[in-house]
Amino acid sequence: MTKPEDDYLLHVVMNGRVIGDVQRTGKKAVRLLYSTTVPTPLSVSMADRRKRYRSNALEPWLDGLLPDRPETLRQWRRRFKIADDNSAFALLRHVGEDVAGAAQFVRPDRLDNVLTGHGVLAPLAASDVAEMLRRAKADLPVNLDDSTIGKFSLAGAQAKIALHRADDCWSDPSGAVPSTHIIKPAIPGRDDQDLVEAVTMRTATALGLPTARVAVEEFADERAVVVTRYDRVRRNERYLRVHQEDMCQALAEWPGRRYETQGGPNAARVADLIRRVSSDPDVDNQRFAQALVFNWLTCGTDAHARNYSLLLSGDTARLAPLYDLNSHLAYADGTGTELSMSVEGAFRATAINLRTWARAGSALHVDADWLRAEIERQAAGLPAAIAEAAASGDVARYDSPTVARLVDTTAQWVKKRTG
């Protein structure tokens, strides 16, 4: 039986053991209390087990698990009957149990079912992805039943969906069970940018960049791009949450400020939190200036402070894989292009070169001659390891004008750059 004060509650849980609650002190007011015994903090931000953190800290922490799209938002507070609230906090007691990172907020009437390790798996039909995409598309809920709770939240402004998969079966997770893969159908306007995306993640793999996981698949009439969740594992036949945050959690800003241009963190404030946080900043600070050069030779536009983060691991952070990398030169040659994070104070992607980058190395922590290396590296093996990351089967199949023009037009942006 719930209490009138259950609405007020949201208990931390952390693979099977909770460690703090959340709670709504007014009708825009929350705090964070911490557990006795926390082996993982929510965030660098808020990693003092021994305080009570309030609004200004939890507050843009809590908002940057929810979508980036207001229809979405809107149509989650139509269905949950909260439309004259829209805290994050009112949200995530119906979508807070399968969030990026470990954390589940689980409301006080569901807490036994969720430290018992109960879930459900309701499997899943490619028709009834393909429907779950559609959905997702359109800003409306995509559940199949009507629950109203344990459901996903995706941070981002693209469509996604989160489910889970075992022997290549696909399942609606909830309760205790996490999602394992995210699937993400290709932004509407941009020819083929679900296969531009899976191109641009494995030519980072192939350059020894850590990168999520990817594959092109297809769901009944639907297309997609599956990510393999790096923030789960699979321990003795069970998949574990395990704890991230975006760079805004991080720094604790609001998600709207994720662009430099819109006062959101730039490279040099990242990299001053890697230098401060990780347990090895020296490699993760070169991680940082690998992703940074790949964003350049490559044109990726939308590498802003979300799309770079952490993994925690009880006082441990390292920087995570790369995620959402998509470059911009399927559609453009680069010129006029202008990337989400500037080098130097240079925004649009021609004004930067290597004199550029060798000004920004002790900004980024980084030493000027590594890094003129790296982008010599990187550079040198683009080209070929694009091309390769094209003819893979998944995308090769469908013969895209667009992945073409993506590789040819790589090969003549690198040369001007560097060459």
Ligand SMILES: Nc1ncnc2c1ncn2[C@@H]1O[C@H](COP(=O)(O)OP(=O)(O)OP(=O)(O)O)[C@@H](O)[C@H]1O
Given for the second form:
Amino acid sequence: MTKPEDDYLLHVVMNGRVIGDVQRTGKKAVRLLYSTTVPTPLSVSMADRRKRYRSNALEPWLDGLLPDRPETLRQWRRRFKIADDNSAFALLRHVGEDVAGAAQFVRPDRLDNVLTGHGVLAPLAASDVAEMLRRAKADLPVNLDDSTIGKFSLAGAQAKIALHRADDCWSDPSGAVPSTHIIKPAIPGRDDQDLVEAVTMRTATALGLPTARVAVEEFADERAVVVTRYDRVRRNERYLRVHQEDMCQALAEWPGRRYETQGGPNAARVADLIRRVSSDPDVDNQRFAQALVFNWLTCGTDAHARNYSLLLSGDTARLAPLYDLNSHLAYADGTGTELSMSVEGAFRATAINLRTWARAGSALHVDADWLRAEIERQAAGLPAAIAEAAASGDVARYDSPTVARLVDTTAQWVKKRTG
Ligand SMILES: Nc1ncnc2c1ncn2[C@@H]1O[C@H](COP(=O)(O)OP(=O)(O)OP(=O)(O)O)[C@@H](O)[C@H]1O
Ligand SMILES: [Mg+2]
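Requested next: the structure of the form predicted together with the ligand (the form predicted alone having been shown above).
Now the complete complex, all chains and molecules, led by this one.
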């Protein structure tokens, strides 16, 4: 039996333990109350376990768990019969059990199910995964049945689904069992963008930047980039969730302010945050600076504040591996080279040069000589790294002109920027 007051309550569960409750106290108002023992807080912006956090801190954070696709949000609300309620709380009652990070937002009537570690893995054929991808692209809930319990929620403007893979079999997880992979089809209108994402991510890995693992796979007649979730780890035959939040959440910013040009966090603010909260600030400030350099040298124009995250465990915080890296050079015709985060106020990648970077070290909390050497290191390694990434089997088999252009343009671009 559900009680009417249950509509106003979501339990926050982390790996089988209730760490707090989110209560709805008004049409828009929500608050977070932590339980007595909370190993890991929801956010570095809500880290004091004795405090109650109200809407101003909590609402932007919860909103940050939802997709950045207005039509997806509209369709989800329609399906869950909450069309007149645009709060994150109302949607998380349906899709909050599998989100970014370790927290599960669980309705009272489902709590036992989640706490007992109960979960269902529904096996999926390749044609089922293809159907889910088509639904996601059409902004529809991906469920293959008409259940009112949704599946997952993830940020981002691109269509995607989250599934569980074990022993090379795909399944649709629920309850306590998490998704382990994120599957993203190519962005419509951008030829072979899934290949470009896979190549860019692997290039970063080859240059020594900690980056999520990717592969290009086919599901019946749908192709997509399959990203291994770094916020899930396998322990004794089970998957645990690892907590994370993106830089907007960590800075208590609304997700709609993810771009610096929208008044969102700039590189200095992210670097300051890392300095303040990271358990290894020297290394993490360097990693963040490395990512900024990489995005300049590959013209990765969409590296906004939500494309960087922190991993949280107890009271430690570390910069998460990189994800959603995409070079614009496959499509560049000399325009559209504005970066999402400026370097010393300059957004246009072509307007940034070694002199710009020479001034950037102190705001990024890295040594200027180290930064210059890092730029040289990446510039020297990039042409071979990207050629090798493009030659890997799951990409090379498509013989993509877009990928070929990416490899060629990158070598010229790097030379021009640093030569
Ligand atoms: N490998 C990963 N492991 C864990 N979480 C991830 C991983 N990759 C992405 N995420 C989470 O999923 C969210 C959406 O992923 P991603 O940034 O790839 O999507 P997108 O739709 O391309 O984003 P954008 O709107 O920036 O284009 C991220 O903001 C992050 O919270
Ligand atoms: Mg993203």
